[in-house]
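Next up is one chain by itself, shown in structure tokens, the form predicted on its own.
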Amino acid sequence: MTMNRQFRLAARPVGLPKATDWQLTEETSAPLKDGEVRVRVLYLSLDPAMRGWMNEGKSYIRPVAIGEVMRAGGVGIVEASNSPHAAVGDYLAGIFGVQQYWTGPVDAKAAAAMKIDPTLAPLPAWLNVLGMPGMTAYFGLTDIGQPKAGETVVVSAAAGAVGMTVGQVAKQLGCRVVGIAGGPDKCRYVVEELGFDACIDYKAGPVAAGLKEHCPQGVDVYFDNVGGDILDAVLARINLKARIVICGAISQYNNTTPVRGPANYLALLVNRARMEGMVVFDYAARYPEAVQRLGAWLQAGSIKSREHVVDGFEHFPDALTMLFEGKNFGKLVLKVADAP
């Protein structure tokens, strides 16, 4: 018998999620059915998108139901198998939920499980540059942003999981890259360690002034992770035929008032520019393409992956809050158990 601890959604959060929005439960894992595996979860991915999944209402994915295990990506090791698709000892990444064990068919669409190679990169990196953030960055930039060598690419939340990969991929494609991040340490990191050309500290002064200084030729591609005032500031600097990738809006997720849209949207008309939203799950069939390319860059040392690991399953509620308070430095990952 395997005891499984789980965090379930107890209430719809109003503003920032709080401790009473969660219920920590424990149950016995059911015996395996034909075609199923049991995965011991080792690391969980904590992502801004999780805040939207807690809300009631229509979205690109159904909301997490009250009483349901919180949705989350993770990596783990197969401890038992009744499936031809995975053997005991295989490492898998998938949507395993905030729990210590996941049981189900490897080919279940909702799990999006795939085998991973722990020799290619450390396990936490499979939740970062080789995981959902990396897939988001790669396809959002290359498929929607379509950067060309010599163009200026701006990315917000540049020291975050998605932003750091966006900027590094853009550099590999020959672009000038300007990040926007909060605080001198994060700005120093993206320039000195990740190779960005410049970084604007939004906590130190107006973003508009920073854009004027570091993007004298305007902005060709903007990868937006934050929305709000920063989106407006960038819209005021876009070039003719610019492309704006709407990936997220973390500045708006915990609002208790309606989400504020861009005031400078007429810049899209004047510059014949395009603003397009992206959801990474639309590219699931192409994940291997991105993993192959990002993995090659990672092994060559051309790009880097940085994770902020919080140790301990019980710390999930507090760790998730760190995302919205800007306390994480790099991809936020929750360590659930030691790898064998």
Second form
Number of protein chains: 2
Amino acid sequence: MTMNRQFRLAARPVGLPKATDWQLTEETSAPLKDGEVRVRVLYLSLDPAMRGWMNEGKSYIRPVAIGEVMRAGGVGIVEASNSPHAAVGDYLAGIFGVQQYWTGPVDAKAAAAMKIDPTLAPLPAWLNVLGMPGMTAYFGLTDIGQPKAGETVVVSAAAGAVGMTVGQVAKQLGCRVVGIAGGPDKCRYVVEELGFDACIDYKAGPVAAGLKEHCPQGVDVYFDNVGGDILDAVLARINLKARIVICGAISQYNNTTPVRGPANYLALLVNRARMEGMVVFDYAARYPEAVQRLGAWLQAGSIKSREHVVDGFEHFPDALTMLFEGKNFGKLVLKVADAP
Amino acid sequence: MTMNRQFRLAARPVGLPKATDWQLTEETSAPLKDGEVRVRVLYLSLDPAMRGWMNEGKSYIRPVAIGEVMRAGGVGIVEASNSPHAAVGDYLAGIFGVQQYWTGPVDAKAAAAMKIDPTLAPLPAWLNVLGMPGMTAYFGLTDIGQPKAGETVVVSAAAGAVGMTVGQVAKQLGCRVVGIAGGPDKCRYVVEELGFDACIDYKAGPVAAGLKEHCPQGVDVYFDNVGGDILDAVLARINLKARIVICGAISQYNNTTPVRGPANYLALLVNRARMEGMVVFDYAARYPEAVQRLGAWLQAGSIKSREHVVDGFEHFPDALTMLFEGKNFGKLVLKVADAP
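Beyond the form predicted on its own, can we have the form predicted together with a further copy of the same chain?
Every component of the complex follows; first up is the chain already shown.
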């Protein structure tokens, strides 16, 4: 009999999620059905998108219901198995939820949880470069942004999980890469450690001036994770036939006032440019392609994975809030248990 | 010696252009150089885009300078020719400017002025379905919007020059077509005369309710001529993989306050949809293809061309203002002289 603790959504947040929006519950895990496994969750991924899942209303994925275990991706180890497709001791990644144990099916198609190879990269990297953020970065950049060698790629939230991989992949593809991030530490990191050509500190001055300085040839691809003023500043510098990837809008997620649209959107008209949304789940069938390519770059040392690990399941609510306050540095990951 | 009258830009307008923003001048036409022709202008095209050309600053085309003859498309007849590529009596279309006579080169590539066939359609139609608005509608819809038979296409300013052709072409391509226009007369016209499936009167009530009623399957292609609230209302109803063609934003052109961006732009993310700008001049090499296809539809009676003709060169300033007040009904054309 396994005791399992969970964070469930207690109330729909107004603005930034607060402690009372969560309920910490404890229950006994149900016995395994045919085809099911029990996974001990080791790491959970904390992502800006989680804020959207807490809202009511139509979106690209159904909202988390009140009383439901909060949705989250994670990696873990199989402790018990009734499935021919996973053995005890296998490592799995899946949407395990904010809980200590996940019980669910593992089938041949790996629909709910897929096996991962912990020798290719450390476990937290499977929630980062080799996980959803990496998939988002890879397909958003290559499939929607379509950068060509020599073009200028700008990415916001550059030190965040998605942004750092966007920029590193763009460098691998031969682009000039300019990040936008908050604070000198993050900016120094993406330039000195990750090899970006430049990084604009949006807290230090107007982004427009930074773009003018660091994108002398204009902007061909903008990978937008933030929306708001920064999106407008980039729109003012785009080139003919520029591609803007709308991946997120973290500046707007906790708004209690209406979202502010990009006032400079007519730059799309003047420049015959494109703004297009992307949702990573659409690329599920192609994840192995990205894992292979990103994994090879990782092993060759051409790109890096950096995680910000918060230790302790019970710190979930505070850790999530760090995301929206820009306090994490690297992909934010919650450590739930030690790997055996 | 030919006396030529011209409207020149006297001042950059703030908001709606007013009488004092223009200067009416008169001068003798210069003698013809080698390769040049003199065209007597018969009709001039009045277009929302002209408002943009009056502003200073970088755009898809250089601004009209203070003191320069206002830029405008027109059709006319050759009265004198020093070019082997045009004979006296030929009809030409070109960017002739707001003046009674145009003097300029006609070369083999028809770069500045191209010959038109007045037996294919009446002269004003060469400024409408077979002119810039028709080219804009045809390439914006087919190349950027890419509608498939059975999809729902929404077009704003539906009774305007571009909108009426967008909707009629979309019907020819097998789409459900819903217009948005101001007032019952325009709405009745696009449905009863042009064959749109429905038209929403934005002056009669919320556009959102009309879209809900008339687009039960959502919106696959939106051809936007207006921006503002209407763009936001359509964004709230788009389907997965929808295409939004940004062709213009007449609601914003005379703003003295900043342009309001589309607050619902994150619908692009949720729906993996695309918003893309288009400028008709990019398709210049393909105009003959569109003239042929639209001309055939016109002659077969499958599509219609409707012009609103204001008679008299001297009425140019007031006629232009009609555009921004929604007072024209059909493509607005200024008649400068009778065809011989």
